[in-house]
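Coming up is one lone chain in structure tokens, specifically the form predicted alone.
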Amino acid sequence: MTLAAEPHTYADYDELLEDYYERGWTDGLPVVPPTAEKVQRFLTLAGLEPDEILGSVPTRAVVVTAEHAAINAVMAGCRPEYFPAVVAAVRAHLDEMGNCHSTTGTLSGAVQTVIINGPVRNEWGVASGQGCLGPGFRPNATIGRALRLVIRNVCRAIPGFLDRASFSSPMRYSFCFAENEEASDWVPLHVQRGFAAEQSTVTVASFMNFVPATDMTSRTCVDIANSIVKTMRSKGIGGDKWLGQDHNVVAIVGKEHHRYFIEEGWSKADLQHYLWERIHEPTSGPDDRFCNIGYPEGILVVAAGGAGMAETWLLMPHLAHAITRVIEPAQL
């Protein structure tokens, strides 16, 4: 899907609208017309060439481009500010342990979701608090859905076609949020992973099931914790040669879940090693399983939400690493 490969002239924006439904270039909801200059302006600001690549799916013979990224980045309704954060998250989607080919090809309809960390969060709005991962919040929902358009319309992962999904997801319209950095001194996500924290990144993280492990009535950091750990046990994570010890899973903890840890001085280096070690004891019946996390830092704690629920939201992960990358600086 190019422009400059596949030119059209649209009488007006429905016309438009209905040739890109009957050519299957949607996700279902309307999108923005992909004209040439706001492609270019996309490029401009994040400083590519329309030809560089960003990543491959060499078990389909794709090969995705930055123009190709630009394209689903406006029909998605981004700002071009948030364009280099597209970049940023094809490329950790592509990267070859991100395995694309078989997240979005699976039967059980795995998700991909964008975590936003660093100063960019705060520059452009992207939700952390209160309703982050539900609709309302403009970067969010375009950011995440650019790379879901990316996945459909380059990747080729169209239901009925490498889409294999028994039933599939809202969520693969979008899934994006922010870590609340500023919710307590918890170590960002992003310098846990061995960046600064004045930069900006984004990882993206392909799971299977969203469990909330909610506990209302604990008020130990250790009751929740275990809480937590029931939860993850109670799906599971299984082993795989390819993924290796570096498989992931993501703990969303919500902020009445924080403000205990908080208070009773646990870190989320506290957390991860507790949890941890915990899901690697042995099981005790068939709705008790062993996650495969090879180190503590595989659980990656990130805090989000508002108050009220007492949750922590758990994305179990399919067959593939979470991938960090820089959100390279627009060219402003």
The other form holds:
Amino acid sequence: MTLAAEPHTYADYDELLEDYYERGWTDGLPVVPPTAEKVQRFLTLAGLEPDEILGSVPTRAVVVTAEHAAINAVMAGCRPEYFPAVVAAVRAHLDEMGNCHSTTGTLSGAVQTVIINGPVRNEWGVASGQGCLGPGFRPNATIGRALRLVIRNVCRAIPGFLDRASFSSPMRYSFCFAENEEASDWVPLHVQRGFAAEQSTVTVASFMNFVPATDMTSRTCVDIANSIVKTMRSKGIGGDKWLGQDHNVVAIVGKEHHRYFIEEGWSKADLQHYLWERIHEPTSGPDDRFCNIGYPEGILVVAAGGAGMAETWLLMPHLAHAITRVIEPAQL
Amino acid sequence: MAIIGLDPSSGPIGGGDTKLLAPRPNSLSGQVLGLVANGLGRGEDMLDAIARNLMATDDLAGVVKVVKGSVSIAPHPDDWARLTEGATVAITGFGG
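For comparison with the form predicted alone, provide the form predicted in complex with the partner chain.
Let's see the whole complex now, leading with the same chain.
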């Protein structure tokens, strides 16, 4: 297997690390040295040739190959078996309607989240419960980081260059978690989006605001759902001619809220319809805004998180659709 | 022990030496001003006001205005052609 990337020779790991940092090839954290042997192992396991094109960024004259993704996945600290998820995430990110030029160049510092569904969650131990949005879980940390390194190193979203974010976000180091599919009989996100339950998928969603709908006092589904509606409408979702009606908002329903929906027999679809009908009602003022989601399933409801806080986290979208792609099984 | 690492990037930032800043004229006199409105907020009103002021003070030869069809993507290719073929200097806004 012949690789196209230029090799650089160093006396030791410390020298490599300093040079990679100086060249702008890291996110500021240490990286795993991307040796040819490791990169080839990742590609072999995924059944990909190095020059396989995963997508492009036409406005930046950038073409992203499997080799690019593998090098950055190694650097991010991924285990080899995670690489098919990184490939799927890169493909999703580069989907035309993922609008990657806008979502990674924006002043707003929009964040890309990777939501994992299907069997690989349990095979790899992708966190979906207690603390799942934070540090401490290798697949969550490294798959999300790998996508961000591709965005930086290959797609050239470098702060002050093509990344024009005023503040950016710590969530841009990595943002990856799984849906807790075992928490209830709710239909998993990927099945709602047309994939088989036995398939594994990533859903990449770019968001501008990460907002908690915290409600510790409500004791009914309707009251909790109304709190979620109120939070969504406090931010609003504008329209965009090119994106049309397929905007998405992600609602990560926490365990304490989720159990009320289960106890009262609300399905995921019931919640989606309830929310959707109310986010389109007439506005009552500047802090109560219309949310332009074209249909109920455009509200991506995901069960996750641990016990304690009664809240649902909302990922209010940037100018993109959420894109779901299959994780092709590894060639073990 | 020596270690060999691979370049993780897609090439030099900014395309190396092949992409340079556009030349900056010393004066706007006789220039055709390009305006690219991104459609956010009152950006178009602001660009129109800038153009009116420059027309009054700097002897511009004309104005080519493009209003993007969507806030989230680049101008339509026809608008790009109109802009790049007609304008000699340009102002654009970004952000909201």
